[in-house]
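As structure tokens, one chain now follows by itself in the form predicted alone.
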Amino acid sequence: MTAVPKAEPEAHDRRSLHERIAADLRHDIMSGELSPGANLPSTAQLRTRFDASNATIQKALQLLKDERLVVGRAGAAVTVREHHQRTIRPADSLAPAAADRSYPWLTEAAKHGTDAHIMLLDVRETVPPADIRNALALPAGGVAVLRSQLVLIDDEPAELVRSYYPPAIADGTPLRDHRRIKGGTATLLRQLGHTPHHCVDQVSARVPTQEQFEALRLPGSLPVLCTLRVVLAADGRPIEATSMVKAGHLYEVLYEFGPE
């Protein structure tokens, strides 16, 4: 006799009613029906929609002030925050810059009225993870060159960028070097004989880990949104691998394509 497979359980929603109602009014945010410089519904309003306690509201609202998009206070209205979200044109990094200009990617965020800059963290030879190795065609074992930045708008931290480059294309060159490269690295690449011809980005959604959650100074368990970008010369050959981590509920990042 042919077993009859069980139904699959019915799906149901395991987070808290206040992380539920925060989940909420973020898609109204991130999806602009609740636009920049807006108000919230009330208290009212809100506990209405969500046959929610007053008490859970606040607690929702707390989890969206502390994720930086709303401000408000108690007895005022909550609004949605100028600038909530910021979107990253992945080509912006790879334009080079002229000798006396800074990072385009730094000139770009100052068009907003944005305080752009990056800090270094680290330079150093390591034995790069098992993804950025295979990017960079490295054997087990093998070593690349890190340089390690944090990139700041207004004080706040927005990325974490890793980006590895194997020694042969580093050695005796500024990518070794402790201290910021003028331009930025597509800049110095080309410079170097090593322009860049083709990118591949691969974008996740991923929990943060221990380091990401301190350095980006995130909120709560939020996840981060990861691209894993290659990049290749001409001939095909990887000459730089670099990892970047941002705040998912905070940027996305726009591709424009056309038909070949």
Contents of the next structure:
There are 2 protein chains.
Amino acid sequence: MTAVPKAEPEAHDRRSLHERIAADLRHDIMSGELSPGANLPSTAQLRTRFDASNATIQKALQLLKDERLVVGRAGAAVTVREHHQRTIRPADSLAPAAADRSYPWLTEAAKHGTDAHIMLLDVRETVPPADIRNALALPAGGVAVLRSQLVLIDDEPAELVRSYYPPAIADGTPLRDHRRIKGGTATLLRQLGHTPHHCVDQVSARVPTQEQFEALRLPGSLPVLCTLRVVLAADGRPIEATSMVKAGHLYEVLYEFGPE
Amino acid sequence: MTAVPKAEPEAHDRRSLHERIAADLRHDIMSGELSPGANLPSTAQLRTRFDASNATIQKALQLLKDERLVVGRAGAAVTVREHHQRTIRPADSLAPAAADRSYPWLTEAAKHGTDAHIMLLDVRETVPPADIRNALALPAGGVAVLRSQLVLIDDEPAELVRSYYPPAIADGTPLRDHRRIKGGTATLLRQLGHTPHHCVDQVSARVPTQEQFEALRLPGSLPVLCTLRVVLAADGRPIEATSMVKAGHLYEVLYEFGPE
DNA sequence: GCTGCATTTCGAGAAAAGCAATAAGGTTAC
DNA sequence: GTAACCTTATTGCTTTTCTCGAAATGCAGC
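Hand over the structure of the form predicted together with the DNA; the form predicted alone is what we had up.
All chains and molecules follow, beginning with the one already shown.
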């Protein structure tokens, strides 16, 4: 029966104050409003802008530091870091020849040689989750060959990749072996007579599960960029279904389309 | 100086327990593990599975109810709701003729007529944010015509669209008028001699800003699916740059590509 | 050295998270 | 109908986190 602290009639932001502050500042950085090397407003300015105390501002900035978006040295302004948000172009994986086209507004993300390498975690036969089963047109309870990989950037986990193959395709091939595949699976599939012809990507923004959170060592509570890719042969039959879970602050994906 | 409650040496999930539980259950639902109409495990089962108390489980389920993912009737099991996650196919906007191709694994999202309509919020000239300025190749401090729209699904805000046009293209056209454009902007641009030829979409998962959070009336603390689309003419010059912010639980986007 | 600024620390009040146990009332199956 | 199971709501309590105010510390640039 006590009076409400402030007049907030509508459903407001349930997040804590420092999370909201971090969200707004993060947007300013990601949108390029604050470009790499630029100084953030001083804590005093931020205090008045968000009507918060010193400690709360510091906590918000700490979140951005954990995400490696900014750096703060005592005495100097907090500055925006060179943030390496990789721009992935899925179309290039099928037709690498066309990868030369670049656009002036793209940050030089994939340009400098990325220090990324892939770690093969596991290869086994398993009953896939429902979305994969649908994609591969498997019967209920049917199995598939799963290849789990972890992509590391600068030795930090960055992406979780789970590729599923129908047994009819994988049996008796290196796809079943717990070993890296030279030239990638696309090359192998082509050699096996299952030439990838066409990909369908479903992209969504998700809240990370506990498993994903720990596997990707996500800083703070960032979202995750989920892609479900189905690779089809020329006759339309599914060859491969891959679930890719990328850390939201490290990746973005680029697609091109048009009536060509 | 008290003993730590449990041995957790590594950096663990900083989120609260009911948020983590909700995240895992959400994943089971979104991946189709728990299909619409299916029953969730009973609260007793969930209590043992997550080693949490009744109240915590209830709080986690409340989050999923707020997202309209599940319904709970007293006495019966909590069941998964028909969740209408719209699958958007951006390519269809340019070549609607090809929209007939459908895939068996797609849920019938865009199939039944969506009860979506568009609300024109604002039309004005403004200095665009840095990412838009880059996309349109505008000089620093240059202005653009902004058309802000809000997409409503079932009278609930679902997507925030901000389209920017270079003054050279928008001046003296209905693009500057605070009025809906019959047939959409693509048709108008074609009539004006700026035929859209090619789109480039950059898709990312973001934490919503306070503004986005309130505009979209996001339940809980869900991420947002951000798309920056640049529409190019045949000669490569940018015609339009659009920032689309979709509520993460309502949308996913689908892209197709391949060496055609 | 001085000033501005970021950083750290302390205390204290308020709010939220989490547990335990209990009660109430609906649904389902027998 | 009855019984078992289930969701939902309530209460009390402890611990942790959030937030503020204020003061102290340390670094960078002039």
